[in-house]
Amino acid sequence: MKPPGEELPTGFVGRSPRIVQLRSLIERIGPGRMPVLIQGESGTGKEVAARSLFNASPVGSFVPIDCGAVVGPLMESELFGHTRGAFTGAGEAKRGLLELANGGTAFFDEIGDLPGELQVKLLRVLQEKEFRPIGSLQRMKVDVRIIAATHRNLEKEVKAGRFREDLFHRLNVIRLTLPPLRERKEDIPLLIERFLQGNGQGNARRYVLTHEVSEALVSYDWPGNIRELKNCLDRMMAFNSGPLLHFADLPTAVVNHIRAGREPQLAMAATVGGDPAPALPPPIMPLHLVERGAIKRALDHLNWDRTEVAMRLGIGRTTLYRKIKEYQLVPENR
């Protein structure tokens, strides 16, 4: 049985209750055929979900559907398909995405974005295994097993005639609720160590956070979820050769979110007459107490292993041994 913060198939990362438990959920139900209904905000790994339950009985393929990208005629040609001359531009016969995923999984992204002409399209093949290309008068039977996601809350667009009930209980057999990110910050740690490695595609163990980037990462409630994490850990990469990204290669959002979050304990340390909490870093600090406290960072982080101190900041074990000796730095239990 693997560790509960390793990656399983399923390709969540974390050992929250809330992940271990979704883990759980998925490679019970992944190998059915009933059709699921994946909840989520924006960037918590709808995707991610349907395609683990895909992976844990891989049948047929796996199609996904963007709901959200093609509206009107052109979407409901994308999902059905036309018959040659069905209408203007039609030159040819052309096969819907429903009948590319028959015999697999069809995955509709943003299913709450899906017209309402197209819900009850989509309503009869859920009930009649079935449906019509444009243009044609023979309906194509079809076995495909639906998993539809969505950030929306489809109770609530029920409820405004946005969205029809029948479909929704249609999906709703089984549903996953994703947690945000915000919500399982226990899991930020691992999932910053699984980007620094590029999943293991070349820039495995290249870079390595400050102490106070670590801090900011994790106290930071990341409204776009793991997709904003990771882009953000890209940005700072992208303009940073490494190996050690510091604090000023953060996002404005993210340094901005810090800031505020410590102006109030500043203000109420010079009321009270107490400590201040510590400052940021200034932008301009000289070179060698930068290097020192990146050497110092990275050893005790490391637990003073120097051949791995040494690998991961990019210089030579003698090297690292000189600026330890000019630097004075000692571990901090001696």
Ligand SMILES: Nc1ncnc2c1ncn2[C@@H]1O[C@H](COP(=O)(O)OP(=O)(O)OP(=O)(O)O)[C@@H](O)[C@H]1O
Given for the second form:
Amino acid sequence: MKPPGEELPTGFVGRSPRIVQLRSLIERIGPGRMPVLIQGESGTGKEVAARSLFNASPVGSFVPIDCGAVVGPLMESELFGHTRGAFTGAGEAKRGLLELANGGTAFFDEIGDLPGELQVKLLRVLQEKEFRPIGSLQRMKVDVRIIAATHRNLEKEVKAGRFREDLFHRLNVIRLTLPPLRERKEDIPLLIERFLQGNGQGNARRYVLTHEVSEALVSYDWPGNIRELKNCLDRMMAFNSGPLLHFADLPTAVVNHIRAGREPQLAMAATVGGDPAPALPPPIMPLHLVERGAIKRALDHLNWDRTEVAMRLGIGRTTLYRKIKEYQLVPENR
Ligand SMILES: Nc1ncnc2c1ncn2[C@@H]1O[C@H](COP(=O)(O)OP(=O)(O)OP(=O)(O)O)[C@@H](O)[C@H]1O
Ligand SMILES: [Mg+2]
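Could the form predicted in complex with the named molecule be shown next, to go alongside the form predicted alone?
To see the whole picture, the full complex is given below, headed by that same chain.
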């Protein structure tokens, strides 16, 4: 049975105090119509948070608007739509994203990248709750809940004159700050479990990690946050027919980090605000995989000194040779 509050059906995984807090905030403010500003480093789950807010009480549509993707006049027509013949190339009338989001939620992703002239226009929509499609004489009423996200520090952007202060205050009614993964390492095992299952497509738990790999993944700092962790596991699964993912399958960045001498800090690092979160127990796996893992670990640890390995494992050298062959073990850096 899942411990209460472990995860929302929306997929906002995590049990660290900050994620638990965020989740209850999302449940509380999700159903409202107030603007929400989501800040967080790249890959921390800003879009997941935005969708969770919407899903807390879905009304109308959730319309993502990528503020960095389109620039200039095209972006304006994307947002506000245009009438037929409004400008050269506007053969047909087109509804804008704001109109599509009417009655629902518009998610302005990377709002810090919105060009100045569109910042003014968005501010007007927020103030007046209406806008005019390009080429139209008529103003159109809109009731849109605005959720904006950015990896930038918007206060700094305002100070630097790159983001309008009035728009910032309009958006900054409720603020969610997503912590980087390195500050909530106790969530890593849960996320790993989720991503390993996700790939199973109903065939859950097809892949398992050696304890050594789990420790390495928790120990690493993940500058690209959850996105990087997910990509790492996806790659490991893609290159391995499974079921066991071992140390040699880890990406170089993670291996280098471990080799740089940082000890895995699985249980210790999982302490936030003085509350020790228990580390997840290693997954239960078939005995032959446990045996393979133990032999592999001993070999790597003892530089493939087979005599020493056999002695330390309490088996004969011949048995060790047979098992190396049977399990197709090879030295790490080959
Ligand atoms: N709490 C979470 N539980 C499960 N998966 C998550 C969670 N947060 C993020 N993810 C996954 O991590 C990846 C990155 O999430 P998302 O796109 O929401 O991050 P982002 O902050 O918008 O990143 P970017 O700045 O790169 O756009 C996605 O694959 C998403 O499904
Ligand atoms: Mg994003």
